[in-house]
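Next up: just one chain, as structure tokens, the form predicted alone.
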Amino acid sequence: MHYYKPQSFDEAVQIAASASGVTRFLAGGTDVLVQLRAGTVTPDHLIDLKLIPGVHDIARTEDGGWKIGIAVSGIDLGRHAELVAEWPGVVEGMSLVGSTQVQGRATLTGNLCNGSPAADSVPGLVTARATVTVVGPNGSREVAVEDIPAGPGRNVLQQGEIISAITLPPRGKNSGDAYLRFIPRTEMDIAVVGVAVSVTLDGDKIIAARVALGAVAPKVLVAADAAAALIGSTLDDAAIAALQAAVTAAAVPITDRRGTVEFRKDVVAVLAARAARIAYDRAKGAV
């Protein structure tokens, strides 16, 4: 196995583009190192991105959003008071990934690129309309977070392509988001169902919404009909019922040892209602 420590993304791209065999990247390493120890993956090339300038930074963008480096850990994300205040749903999703020890290393980008349908950090990023900067042999491009996963354990990145940052848009006034999941244990488990909701209000009325579902499809699912059920409402009982019907219809889960199709469809409706209420209250400044 060849180990590299590039000092720039250009150098990392050159190494990855010319590499043959299996290539893996290190930002936090909580997935790659587990795979190495288990023997499920033995990379021919291991490219450590942690020494590239800026990868540990959280910074404001010119338009008032946020740029998050690919090696920012869950712990550092949760300690950033301004980011937590503006995008609590994004941060709380990442805070559920693994144990305290794992939080010291795990990253948003790694959780995204791992391609798990149950990734806790991804639904919140999707409802936030987050994008990633992808750099590669043909230059750079901006890609919506929801377009990166390709299915269980897969993503759309081609050989030589690397995510160099995650960008969150400006939060905007009278807006709030939330992420909830169900797990069989109290902590350190994989989501059986996850739901993220983001809303923007004009007075008491919802004028914009996004809903994303985790662990109920081959990849994180944007539930457009569920968001439409919220828009124009004051989150009354009728809107909640419409939201629950929409997420139940959108969900296409499987039955496995952690839950049945029927159970997951029931749970996704319950979590959607709860997450919507939390997001709505946050938008009104109540939480």
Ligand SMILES: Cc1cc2nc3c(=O)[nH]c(=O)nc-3n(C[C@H](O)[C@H](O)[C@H](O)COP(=O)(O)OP(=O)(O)OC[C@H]3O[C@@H](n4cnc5c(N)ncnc54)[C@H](O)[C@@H]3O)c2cc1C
Given for the second form:
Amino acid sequence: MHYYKPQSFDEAVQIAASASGVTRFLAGGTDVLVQLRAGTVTPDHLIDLKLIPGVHDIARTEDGGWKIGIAVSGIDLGRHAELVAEWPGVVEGMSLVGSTQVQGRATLTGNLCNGSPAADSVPGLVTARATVTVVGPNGSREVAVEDIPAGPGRNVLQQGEIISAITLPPRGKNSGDAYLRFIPRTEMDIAVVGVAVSVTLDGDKIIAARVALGAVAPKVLVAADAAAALIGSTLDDAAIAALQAAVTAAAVPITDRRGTVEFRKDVVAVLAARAARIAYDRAKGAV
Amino acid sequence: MPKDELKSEYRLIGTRPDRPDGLDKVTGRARYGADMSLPGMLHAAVVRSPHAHAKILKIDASAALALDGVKAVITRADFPTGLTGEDWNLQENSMAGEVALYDGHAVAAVAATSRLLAEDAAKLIKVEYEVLPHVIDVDDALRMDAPVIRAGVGDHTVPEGSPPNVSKKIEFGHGDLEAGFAAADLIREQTYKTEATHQGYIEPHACVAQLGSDGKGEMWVCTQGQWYIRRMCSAVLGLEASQLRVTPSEIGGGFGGKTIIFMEALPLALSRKAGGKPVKLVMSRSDVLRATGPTASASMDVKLGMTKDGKITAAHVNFRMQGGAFVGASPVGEALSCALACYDIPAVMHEGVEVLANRPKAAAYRAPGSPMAAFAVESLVDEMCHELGLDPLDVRLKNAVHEGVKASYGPTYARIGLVEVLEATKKHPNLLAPLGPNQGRGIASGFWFNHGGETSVSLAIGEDGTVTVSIGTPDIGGSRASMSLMVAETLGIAYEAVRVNIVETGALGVNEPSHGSRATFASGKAAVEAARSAIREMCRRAAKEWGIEEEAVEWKDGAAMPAGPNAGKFPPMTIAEIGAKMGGTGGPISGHHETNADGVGASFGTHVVDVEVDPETGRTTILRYLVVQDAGTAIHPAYVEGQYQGGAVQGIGWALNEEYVYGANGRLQNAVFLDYRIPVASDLPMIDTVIVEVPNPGHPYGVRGVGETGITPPLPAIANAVAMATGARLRSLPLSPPKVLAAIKAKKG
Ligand SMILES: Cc1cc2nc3c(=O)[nH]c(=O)nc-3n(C[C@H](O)[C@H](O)[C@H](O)COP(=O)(O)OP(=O)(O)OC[C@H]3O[C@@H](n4cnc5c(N)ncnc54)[C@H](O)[C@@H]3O)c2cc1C
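Would you mind giving the form predicted together with the ligand, to go alongside the form predicted alone above?
First the chain shown before, then all remaining chains and molecules of the complex.
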């Protein structure tokens, strides 16, 4: 196994582009090192991205959004008061990852690129319309977060391609988001179902909404019908019922050691209603 | 709790000093199984079957042996043949013979100069299998057409025409069952199921072993019982027991799972083949879950008769248990004996069978068999109390066993404390806490026999009057502290003046492991006797010096003194003075005691749990949890409470989420702690404890043994609470959210 410590994304791209065999990038390492020890993935090349200048920074973008470095840990994200105030749903997704120890290392980018359908930070990023900057041998491009995962344990990045930052758009007024997951215990579990909801209000009325579902499909699911069920409503009972029907219909879960199809379809509806209420209250400034 | 609340008349017993091993453990200085390394040591890796049931056609290790640094490969061919009974079971489980019997069954092992190299070499060992049909579930294993694990396993107790995997049948009871049921106003019969669960100790099995061609060997091993390791490894490898010296490491939990061997014979065999170099083997968590002792899974029928006012008139239990692919591994006998032990019932009948399945060889797990039995019986008692509108605590009191009552399993009870436990429970403020919507309260009692067993203890007086105690039962739960307290109390010296060492097999006579809640009882009893024999010798030395009769000297407050005015006027001779001059007064002073410790006192407990169930997701939250249990005497109350809390927590895991999930191919799907869901700290409230003390007359300080009873009531207590919270009665564990939600939905219709 070869281990590299590039000082820039250009250098990292070069190393990755010319590497043969299995390549992994090291952000927090909380997936990479666990898979290495368990013998499930033994990389030939391990490229540590943490020494590249700026990867630990959270910065305001010119248009009022946020640029989040790829090595920002869950703890640092959760301690960033302004970010938490604007995107509580994004941050709470990441804050659910692992334990205190894992939080000190784990990153949004790693959570996204690891490709788990149950990744906790991804639905929140999706409802936030977050994008990632992908740098590679052919230059750089912006890609929507929902277009990065390709299925369990896979992503769409080509050889030599690396994510150099995550960008959150400006939050805008009267908006709120929330993420909820179901686990049988209180921590140290993988989401059986995850739901993120983001809404923007005009008065009491929802004028924009996004709903994203985790762990009920091979990759994060954008539930457009569910969002449509919310738009134009005041989150009345009928809208909640329509939201619940839409997420249950959208979910295509499997039965495995963590839950059954029936259970996941039930619980996705329960969490969607609960997350929508929290997001709505946050948009109203109630919480 | 201050000492006087327990009404202790003792100077030290009942106090809570820091444990002697505490500093070592919090600073990382304590040496556990994997902490030992020796010069020239090799590392082992094990090749395990990926199949639940498969004939082993061929093992080709040539590619592995060709690697530079690979020193030995062993298969079953490297073990002696001709073993029978449990010795054969242990050998067969250590290394598969013709057939791999479960996913994770060892088929070969390799020793190499590094762990990574050994693991790479293990991957190069090619095993050809012919996959056979398998069976996992206990009820499936009982079918007449189930895949046969081993032909002819049934012993003389198994009637002809029984299903082929039945290995043992048990029946016992007393009283007139028919008359008993005839006297009942309500008769109910239900079937209950529990899943296999793992002990979940934090430290995986680990050892360093060395064995020469001269048959002399040594082992450093994480175990609950060094003599058991010695006997079992010797039997499996054909060694002379006394030539194998086994030293127990510090131990990170065992709960019964470290009382037998799983992989321990493999590094010995590898060492022998590698020219006597020491070999280290450390299991991974996945190996631990796949190939070390879980407990049995159970399917149980219970029939009870009760009068309108709550008197139980008759009981009939019929249990089926699988403990893996090996005869005698399930605790079906214990389960039957514990099932009705809390109740004074005129007519009882017990029936049970053990059945083999393609699962790992079950090991003891904290009160083996009793938690499952309690789940079945205590659930049905609760159901009937509700049906008859009776208070579940009152019904338990009405039927509670006490001294002089013939136990359901045969003997007559000596002094026991169930009534005192139930009365203390009734008084506890937790019973008055108001319950909100979707909340429920569950109550259940439980029992464990406790155990005495072979015990040998030595004690030596130091030159400065301090004392060394050599104990043969590894300290899993604070027993060094308890031994120190009992010895210091007996000798009349300071707690800190005693050092308790857990010693290797060469240092004492044979000791049974720290199992059966026996360490503080049996080793404690022997340590007190050893101290008393040292006291007699010290009195003798003083008598000699004073020139008076031995009988005229008594021992008080850590010193010999004349026994009254007629004995003469001499100042007390302290233990320090006696120790300082013992070289000149007759040589070293020690005390020794060995026994098959009798006088065991059973321990009963009652738990009360409050839960809240999310009606939309089926998820259960434990709100409040109370353990009330009879300790006999709490030598060190903090470690008694620790045992109560630990038992409750393991029971909570078993009740709510722990289970072995097998795929259709018979492979274990959740061999990691991420998916084998033991409770995490944030899942739990503080577990409240009440220590009831009804001293056991069979122990010098009244000890009963407290380690196991605590895991018996949680399964039914939680099921009873969930039933009250949801209105849905679940008779199959675990009460995982999908199951509870399905039950809630089914009830709504
Ligand atoms: C005990 C424990 C508990 C956990 N609990 C949870 C949980 O509750 N919820 C959850 O979702 N996850 C959980 N995880 C998984 C893991 O912690 C998260 O997925 C985490 O966010 C991964 O981030 P990381 O920085 O550690 O990733 P790493 O392990 O460093 O990398 C993960 C993947 O991302 C790739 N990668 C990293 N950076 C880049 C980049 N810049 N460009 C391209 N690819 C990149 C790597 O090649 C690798 O494939 C848990 C893990 C552990 C060990």
